[in-house]
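There is one chain below, alone, in structure tokens, taken in the form predicted alone.
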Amino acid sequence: MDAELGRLEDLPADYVAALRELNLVPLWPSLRAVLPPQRPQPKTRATHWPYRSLRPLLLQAGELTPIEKAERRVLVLANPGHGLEKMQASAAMYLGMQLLLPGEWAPSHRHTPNAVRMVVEGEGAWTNVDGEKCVMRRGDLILTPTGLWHEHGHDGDEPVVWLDVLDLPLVYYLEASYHINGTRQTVKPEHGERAYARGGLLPTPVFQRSAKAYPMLRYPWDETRAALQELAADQPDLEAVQLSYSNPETGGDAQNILGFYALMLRPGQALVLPVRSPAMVFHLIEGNAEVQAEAQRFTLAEADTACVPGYSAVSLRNGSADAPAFVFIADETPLHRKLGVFEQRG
């Protein structure tokens, strides 16, 4: 049992004032707050953002604020445990629902945080990342790695919405967050999803190896969905039918800080996840699913998003007995592994 530590109010007021004059703080009154016993005490709360509720507000934002005034028209999915003004879903993850209307162009810029786009609905929009024009279709994952120029455009006739996932809270905490505005990009002919479309086959650098740190920027949903179904059929006893979005040249994580995965729940399947240190985000692409984190339970409809804190007992269940459910997952695993704090309990 931990010994009771002294409190700040136990110290003489003139002593505390002398410390503050020199920008000093006694550790022992706050020691248990920064080093709690046995396990962390996350500020991140299990939170559910129903798309059916936020979609009208997002479309209303399109009526209230032109793209020229917004630059990026986004409703942030803020976790109440961190305070809504912090605009973060977890310690390292930012989430936002972004709207682009027909004919709009979100101007080119680049920034230090890494970003990905998970397309939620609509057709006709595109993202130009470092000169590679990536079409946006539901379920597609598009990378916008740190420092790369990117812009969004819309040539279609219906609203397009996507989920942004950034490591902005971490980069902001490190005091390394900034952006630079640019001009319209010249589109290049290369398309990473074509060059790396077949598993186990990589372009051979006969003369010069590609210098791209991120050779594949768009991960089409139709390819991902088919791969999940084939994996499930090939391994019927596999407990978790999950694929990682990875760098096809290195086999490592698609980006450096956050991890991204696609999970298929078989009809009626219940899946208990191991208790792990990173926070997790679940976004339902197809079907319906239930997420339980400790004592809280959320029923996800298509396009719903939920976040659960690390060190939580989490289970997923497909509510349909007839159809699979497909879930996009983002988490902080790459960051935890790099820092050496990754844990899995049970």
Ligand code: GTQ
The other form holds:
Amino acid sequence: MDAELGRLEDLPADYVAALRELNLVPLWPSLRAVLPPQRPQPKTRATHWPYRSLRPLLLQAGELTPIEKAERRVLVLANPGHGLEKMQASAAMYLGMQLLLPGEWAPSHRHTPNAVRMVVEGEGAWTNVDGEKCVMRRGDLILTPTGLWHEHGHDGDEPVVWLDVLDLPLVYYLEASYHINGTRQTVKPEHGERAYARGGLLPTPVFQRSAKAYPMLRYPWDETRAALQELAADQPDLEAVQLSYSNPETGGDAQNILGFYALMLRPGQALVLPVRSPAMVFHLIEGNAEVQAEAQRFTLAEADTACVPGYSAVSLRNGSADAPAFVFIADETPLHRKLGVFEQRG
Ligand code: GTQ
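Now that the form predicted alone has been shown, please provide the structure of the form predicted together with the named molecule.
Okay, now the whole complex, with that chain kicking things off.
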């Protein structure tokens, strides 16, 4: 058992005042708060954002606020455990649902936080990232890594919605968050998803290697879905049919701070995840699934998003006995591993 430590109230008021005057703080009254026993006490709460409820409010934002007055028309999925005004889903993850209407243009900018988009609904939108025009179709994952120019446009005739996942809370906390506005991008003919279309085969130009830190920017959903189904068929005993979105040149994580994965739950499958230090986000692309984290249980319908804190017991269950469920997962694993604080218990 931990010894009980002295409280601030135990100290003479004039002593505390003298400390404050010199910008000094006694550690012992706060020691247990910053170093709690056995495991962290996350502010992040298990939270569910049903798409059915947020969609009408997002479409209403399209009527209330023109794109010129928003630049990015986004409703932020804020975790109440952190306070809504902090606009964070977890310690390091930000989530937003972004709406772009036909004919609109979200102007070019670049910023220090890394972003990805997971396309939720609608046809005809595109995002230019570093001069590469990425079409946006449901289930596609599109990267906009740190420092790269990006702009969103829409040539279709129905609203387009996507989920933004950024490491903004971390970069903001580091006092390293800022943006620069730019002008309309010149589109180049390259498409990383074509160059790296086959796993295990790398483009190998004789005269130069790719100089791009992020060679693949769009991960089309039809490819990801097919890869999951082929993996499931190839390994019928595999417990977790999961793929990582990776950088095809390095084989490492697609981005430096957050990790991105696609998981297929077989019909009727229940999956108990190991307790690990990073927080996780689940976004249901197809099917239906249940997420249980500690005392909470959420039933995810298509396009629903949920967040769970690190160090919690999480289990997933496919609610259908006939059809697979496809889940997009974002987590803080690359960050935890780089910092040396990654942990898996049990
Ligand atoms: O689309 O560039 O949700 O800059 C937050 C900040 C989206 C974007 C967000 C952004 C963007």
